[in-house]
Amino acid sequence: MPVALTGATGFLGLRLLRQLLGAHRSVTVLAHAGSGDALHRITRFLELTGAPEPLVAELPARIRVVETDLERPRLGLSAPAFHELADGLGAIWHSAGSINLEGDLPQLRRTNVDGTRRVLELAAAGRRKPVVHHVSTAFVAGARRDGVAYEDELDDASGFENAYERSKYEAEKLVHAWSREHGRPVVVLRPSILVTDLPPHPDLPSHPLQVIERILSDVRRTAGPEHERPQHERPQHEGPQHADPAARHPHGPGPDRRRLRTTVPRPRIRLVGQPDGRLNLTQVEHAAEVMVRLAGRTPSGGVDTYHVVHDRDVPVRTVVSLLEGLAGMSIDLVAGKPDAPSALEALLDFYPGMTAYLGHRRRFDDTRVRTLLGPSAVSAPVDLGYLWSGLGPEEPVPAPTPPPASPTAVPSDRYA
């Protein structure tokens, strides 16, 4: 069945794209016109990631590369390449998208919402009917923190964290009315936080926790070591110092963190979170495995949706290790916003859509993948040694933060 892949070039549409060559023949990638060789970059990670010599040799004639803007009707193209492309199509995977969590909602909405348009105007021009395969995200529950969320639910009655989870529950809303309006079925998949242990290089996307740390880091940077405490916290001999010069660039080196731990005096900063909250963070390589399995089933007719999360959640404290090591911090998880807050303190509101999920504690339902793929749809642990590894440590992996002295009892079911 011929298929077409947008984003193919992303952290999860690079993974995407290996499970749907071992499932087609061949795969048009819709790259975003002007972006650069598609081709080549899909070459170097497969290269990278240890894939069969005879699956690279094969890329030129497996892959066609359409270059094309999800942003403009027609995605870009004449009305007969349009056309031409849209009939040759027996599916269509949509994977681009901005993640920016602190992105303004109208350029969010011209990326996921538009795009999201220009691909299923794509789907209802082919001859053939092609079935949609839609990959959403998780965090459609929006800024409900506690609870459980259901893949069948679909509301903003919580509101969001950001502009980017409002962005994506508009897209969502968008393929429900076009599924109904065109009487196709559309498969939605849902994932969580996508992680993984491969290490940073330049020539693969970024990992979605690296925008995380060049943000702390930029801002204790940005702040300097004299403005790490509260103004009234500060001795009155405490004279002005220089900013830490190994605190990483957002477009250079990585900071060289033994000489942060070691020379750096670690700043102590507040955020707010629940010490006893929890995030779902999946392998994005399983998470992509599991995606083409659901998509091999037939689907219903109507909006099928799947949570594609992993089994166990990551407490936040293990969250808060890591961005501890990576950011050469001390932090602490207060209730509220603090009264008299520091100078990076004072920084880092500029990004509540970063800070907002230390204070999570939902859980979201996968029994339909459960049920459909059993054992299999079951992931390796993700814990702090496996994250650290993802973001290309200069050191052994931090030991946790320690527990407070009385902890909130964490439920003891699977998503603890």
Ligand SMILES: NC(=O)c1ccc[n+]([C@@H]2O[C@H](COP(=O)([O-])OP(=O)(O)OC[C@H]3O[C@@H](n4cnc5c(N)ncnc54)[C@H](OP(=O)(O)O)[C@@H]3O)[C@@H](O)[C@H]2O)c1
Given for the second form:
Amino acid sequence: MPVALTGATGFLGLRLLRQLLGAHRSVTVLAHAGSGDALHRITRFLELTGAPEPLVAELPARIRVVETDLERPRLGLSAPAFHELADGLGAIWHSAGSINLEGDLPQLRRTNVDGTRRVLELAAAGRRKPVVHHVSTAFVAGARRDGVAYEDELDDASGFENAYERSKYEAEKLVHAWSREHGRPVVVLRPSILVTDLPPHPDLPSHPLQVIERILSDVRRTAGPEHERPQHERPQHEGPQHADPAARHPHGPGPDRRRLRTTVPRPRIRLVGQPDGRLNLTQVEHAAEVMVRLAGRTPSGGVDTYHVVHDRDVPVRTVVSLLEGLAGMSIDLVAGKPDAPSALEALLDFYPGMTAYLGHRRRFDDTRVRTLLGPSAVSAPVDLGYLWSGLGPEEPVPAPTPPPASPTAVPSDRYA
Ligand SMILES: NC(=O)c1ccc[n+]([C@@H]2O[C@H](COP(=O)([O-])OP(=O)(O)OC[C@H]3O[C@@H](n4cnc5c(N)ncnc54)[C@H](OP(=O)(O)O)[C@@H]3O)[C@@H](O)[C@H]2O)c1
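Given the form predicted on its own, state the structure of the form predicted in complex with the ligand.
Now the full complex is given, and it begins with the chain already shown.
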């Protein structure tokens, strides 16, 4: 069955593509127009992840790249090209999108909502009525921080932690309306936070924890010299704070973390969070495999939604230890915003889309996936060592910082 994939150069999309190549002779990659050579990026990913040489060698023959833009009518294609593409497809995987947790709603809507609308238009135009596999997120559950989120639920009653979540919710609503209107099946796949233990590489896309780590390190730089390593220790190429936009870009080189962590005293900050909180983090490779296996099931005819999540949540304390080790800070989780925030705390307030997750304790129910795939839906544990490896620091895994007996035991002027 001829299959197309959007977002094939992304963190998840590359793994989906690898799985799809295992199941299909060829794949049409609907690449982001003007965003670099997709075939080269895919080839580098396969090389760096140890794919068999014959697979790498066959890529140019097995992948057809069509340049598209989610933000333009007909995905930026001419009418004949759009219809020719649509008529040739038996399945469409939509994984492209913006995962910017701090992005503004209009921009996120353009990419995630309008983009989904255009992919659905492509599916509607196809003579063979291609099945749509829509990659959503478990976080369409929004700002409900406790309890259980079920696969059948889709509502905005609790609001959203950030514009990203809202845009993904709106995209799913669109999928439901389209399915009803056209009487067509759609498979909605909702992964939780995706992680890897593959160390970062300039030729690989960033993943969410890498972006968070860069934000934290950036905040330390912006907070001023007392939080930054001394000027005379900075490498020559490093100019004033934020002078190099690449250092802040998700695909940029990032700060010199090792020196940042080892040459400066460790500031202590307070973040709002639940000490007994938990988050669901899933290995990206496992998630892609589960998604492609789910797609092999006969769809019901309507919208089939699956939570592609880990069977064990990760304690928020583990995530905090990871962030402390990476950013060279000590973090105390507190119940509410501090009355007199320190310089670092005030800066972190600019990233509410990210820090909100430290306050989560909810569980994602994945009964439907388990019922279909059984024990194979269970994956290896995600622990501090695994997460640390995926961020590639040179130092060994950090020992967790013991929390103070009570955050109030630390005088507020001790926070940086
Ligand atoms: N990462 C996670 O933890 C996570 C968790 C849950 C759900 N998801 C969902 O999984 C999907 C994939 O996420 P990801 O982690 O792979 O994201 P990613 O690494 O940021 O990749 C995004 C992909 O979308 C493409 N893209 C962006 N804007 C585009 C546009 N205007 N037109 C065409 N293509 C465009 C990108 O192409 P370029 O790279 O060439 O720009 C890239 O291939 C998203 O729908 C996301 O909401 C991700």
